[in-house]
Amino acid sequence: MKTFLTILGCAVAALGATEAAAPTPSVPPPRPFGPVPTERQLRWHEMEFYGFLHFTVNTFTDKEWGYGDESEAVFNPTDFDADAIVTVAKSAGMKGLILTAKHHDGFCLWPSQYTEHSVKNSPWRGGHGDVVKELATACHRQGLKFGVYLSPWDRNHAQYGRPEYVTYYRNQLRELLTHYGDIFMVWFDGANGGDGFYGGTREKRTIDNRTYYDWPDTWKIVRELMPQAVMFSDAGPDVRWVGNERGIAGDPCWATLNIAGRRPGGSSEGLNSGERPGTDWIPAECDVSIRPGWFYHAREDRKVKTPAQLLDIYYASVGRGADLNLNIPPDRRGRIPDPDAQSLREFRKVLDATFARNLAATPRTIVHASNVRGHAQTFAAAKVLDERRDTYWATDDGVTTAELTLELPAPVTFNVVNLREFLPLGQRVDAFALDRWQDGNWIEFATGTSIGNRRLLRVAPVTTDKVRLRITHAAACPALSEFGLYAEPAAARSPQPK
């Protein structure tokens, strides 16, 4: 599959060497609608599902959020493996780990040169170890992406919460972002100020997280030092939080937002669904855990989220059209302890067996579109059918309101739809629906609003030899890029969580 860094190159192209073959006037593909994401943003829309390691001192004191205080001492795994971590997060088809290279504690967990508060002065690897380090090299050999989540709170340095300290985070940040590698993501939480040990003041303090960061000067940084990562935060700039930490995205779930008077840590409205219209492109990341804490905790082995749940999950991210960033927290071997392992690898089983075919991606299967953008074939409706992002079925301008139908050689029995926009040009279908053909009349079986990236319809089986997607209301001309029918095996069918 082609990755979006060639999609507006590709549509070009093709639209070109249809030009040249045809001897009819050649037809412009759609202007874009309201905002559109950048390169960066595509090449994260493209990776769809990835992983959180959430591993420090917690993992060794039974926390899940560290004081400060604790001794670089207690953090010593017994047989770290980041191979073995990377090889289970791959098999889960995760395409990249972010990586908790300082949470709230402080502790760093690679050698810093701006505190003793890391993992030089612990006694795992003789005090030379650097888990960032091992951790980018074995994503990067395996060929996942790498992402760091550095905590702006810092419960162990004695200068939180003055200007002193925000010198030493974007030092910090600068180490992250020049020695490891290429880097997907920056991950910014929103936890900001409290109590902390502060290098022994054992105090209360509190920051104005409008203005105590300088956060544009901040981000400044990351475009200069990694110009293709992206940022996550409460409110963007790249991508934002869900609002929840379920994994569960709003129906509908826009990819745009207002962003104008919004920060990190500020308010959680609207993030959830989105904003329709919305000023800005900043899609949501929809984080969880695996687990009920997002620190490994022994007492949890048994509370470990099912391949059942994970999947409920992965319809309410992924096909919302959001990304999943799942936490697969590392215990105090260093190693994804294998309750874990077992669930993720029973629930990419079932992914893998229900995306295995297009039961509508036949030689003989017939596509009919109630308009083609100048009924050229570069815009045909065949291009769902094509299993590529880059090419994708248009309508003229001025036609918001349009139908797709899929006439197949034969009966399929089906439970999931995917649908997916041609995200160059915007997010622009505001409503659809599903019908069947039986009995000689089109029986409506699903309905929705928002498609986006992708969007997932998991519904009750249903068997049939057409499928008509109906846009029901578009705020500019249609432009599809996939239609797919699949099965769930049927053990995994049910309903699409609430």
Contents of the next structure:
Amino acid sequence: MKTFLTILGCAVAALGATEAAAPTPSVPPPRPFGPVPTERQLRWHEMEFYGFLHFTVNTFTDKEWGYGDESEAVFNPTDFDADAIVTVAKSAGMKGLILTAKHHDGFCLWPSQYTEHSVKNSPWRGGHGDVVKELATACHRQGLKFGVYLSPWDRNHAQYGRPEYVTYYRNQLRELLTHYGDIFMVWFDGANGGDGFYGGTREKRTIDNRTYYDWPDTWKIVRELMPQAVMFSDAGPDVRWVGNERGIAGDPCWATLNIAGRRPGGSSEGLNSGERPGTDWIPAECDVSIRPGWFYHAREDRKVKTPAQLLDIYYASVGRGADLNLNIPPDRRGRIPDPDAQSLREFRKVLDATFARNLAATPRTIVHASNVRGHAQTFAAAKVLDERRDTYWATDDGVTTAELTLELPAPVTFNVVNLREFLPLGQRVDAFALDRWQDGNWIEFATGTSIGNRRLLRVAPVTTDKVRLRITHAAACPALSEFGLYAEPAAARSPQPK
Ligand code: FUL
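Given the form predicted alone above, I would also like to look at the protein as it appears in the form predicted in complex with beta-L-fucopyranose.
What follows is the entire complex, opening with the chain shown before.
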């Protein structure tokens, strides 16, 4: 706080005519532009990075999609330890974990009262185990959020494709949302492959994805039982799939989408970049596995993504305003395998080193803005340096191009720029450019489009004592919460920064 006040004091003193020193609390904030996030979406945006746990009979049968005829006896982890899994996730910086409570094979990791095809008929913990409970408890104990994946497609269930199955599915959703404490996200998969065991009939069953699950009524159950949870699917209603399983968001990646006519399992067109202007706030989640497959396979132990690959994914997901859901599949012990844990540790080390210090936020930094809303301190340019997402620099209504300049007391070298919009007012900026001061001239070193929750630009190292952000196009007066300059440890720098 002390640093912030010092910066603000300097900034105001230095700004003269464009920013009056007297506080003018009566200046109203900008009106929101377009669709804006709900409270639950804002909480989700703040998470930025969480993990996926793909774990079930497939872990033991070496498959990616179980047929649905697997014996419950195959599920028998030798050393399952929920706390150890959560510790790995937490030290990687994940803010939550989502578990495949039931994947397409239909095997339930909790003792559901609606089926015999679950852990209650497995040898693990003598048939008294509950993976969902152990993980939910460990997450909550260690301060992580917990979410569930409940596959709509069920290759085990005899009634799949008939109305009875939808009732079964909803009953299971109710179980998960009432017995395991807070759930931050319910993950609805759009996959529906056709053939399966289906109670022994071993046939192909197709459903009409538009009508079969009656999504609006299914979603109501989540709203009723867990109002703070966000729901993920190809079509929201809260968070959208990013359109690929590589963890790469579009550039741009708008948080908005035209939702009419979309449904889970529907077309992925437009999901990668979002749509602008869009009718609804439905931001993207990038889901990707640390290994080639979603489930653990010993043959992939040498194909774990490297820290450098994870960093590239982070910059292409979180760095484009999406959230990253990184899958870390437990092995047959019921632990995160060593190569995966090792890669996560290195990845986190680099991120921590990079973001330990905003090189722009020194006590003697002077911040200028070409326009400050109503000359009010509430919306002063220096708000971008206070490391708070709830404060922001804003311009007067109608001012949709603007400049913000950071004058540093001494040259710094950085290769990452961080920007963040004030999300409660919607996504306002359409395009921006960044300049460095060199030999008495401004030289442009990066340009971009969407900002939203977070925009990270990884650039070739820049050394300068003055940096300028130009908002070159905005749909409404900009409202910017953060502007930061960071340096990645040299060894971690991308060889060909984009
Ligand atoms: C897909 C599924 O078919 C995969 O098995 C995995 O669960 C992935 C996250 O979603 O649609």
